[in-house]
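The chain below stands alone and is given as structure tokens, in the form predicted in complex with 2-phosphoglycolic acid.
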Amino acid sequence: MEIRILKNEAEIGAAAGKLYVDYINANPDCVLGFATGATPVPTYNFLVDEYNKGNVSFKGVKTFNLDEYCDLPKNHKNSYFTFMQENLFSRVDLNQNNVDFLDGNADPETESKRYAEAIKAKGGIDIQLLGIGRNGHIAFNEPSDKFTDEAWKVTLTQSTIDANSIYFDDIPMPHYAMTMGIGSIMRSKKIILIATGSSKAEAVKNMIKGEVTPQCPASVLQQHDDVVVFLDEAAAALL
């Protein structure tokens, strides 16, 4: 893993971005898989910046993302759809019919089989970006007693409940998602993952420095051999 430490999250969504850019930009075609929470914000208002300012199109992008409620309506304005529409997809030049997302409403298995095959027909996800929960929890792969592979239906843990309640404000949250599999994500050709603020330290150093074990799924990433971490300092502070 490549251990970027910067000072601030402004300065990590440059950096990232950038290297979203300068991919893009040698790949125009290519397949990134995008992450929803409060982490990549930055990053992908960096993107649309420089989109306006006419340094890259995402015409030729295609995407895939990490996750997406069960029981909720694709757009709902709490869905991660209705958040990458707003944050990114909708603001820069990209086809909406390269867009793709896990359907939280339709039948898990037919579901999963239907993302892996649809993100091997575009040749696999060149750049997945990842956030980390408290937990180490990546996508929503909660800690648990084996390595999970292609998309499937989680029970969401209470800590992730805690930390993404605070965004419902007119009906509960849901209590399952679809998400990804570790198997899918560590499939991607490149992994950017992202980190701020102090209460990912403890996770950020189980990550990196603790054993690879489900109890810590973003631990998994240590046997990925192309993984850049951005962190603020104080996501670094236990390192």
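Having seen the form predicted in complex with 2-phosphoglycolic acid, please provide the structure of the form predicted on its own.
Only one chain is given; partner chains and other molecules are left out.
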């Protein structure tokens, strides 16, 4: 696990984004795994800037995402599909036919199998981007008694619902989501994890220095061969 500590979100976004740009330019038809939320936005902004400068093209890139809400229309303003369209996909020359997303409105078992087979058919995910929750969760894999494998339907915790409900002013906040499982994440060839802010410091410490346990899902990354962790000084304070 490679740890890089930088000053702020902008520096992290540029550093993480450069890894993507260099990889895409060397492998134009690569398969990339993306994440949603505030954490990856500076990275996405860097990628858009590099595209606008003519330094990278996404024409051959294939994409998968970590998760999606259940019981929410795909094009709802708060769906993760919409988030990715607004923050990256529609802002570069990505072929929309190369975008694969978990369907939160499909039968969970059928969708899990479909997603796993789709990833396998593309040769696996080359780089998977992650954030980390305050309790050490990655994607929607919360602390539990065992590590998950393929995509599955998760009941959102009350803390997640409380945190995200403010964005749902027209319909109730969904209580379920489909998420990529820990096994799927770990099968990615390379993983980039970004954490910023003092609220993530305890989780970062447990991820890097704690025991490998499903009670801190991110700790499993200790067992991956190629992980780069980008931190600001606040998130790295307990290391």
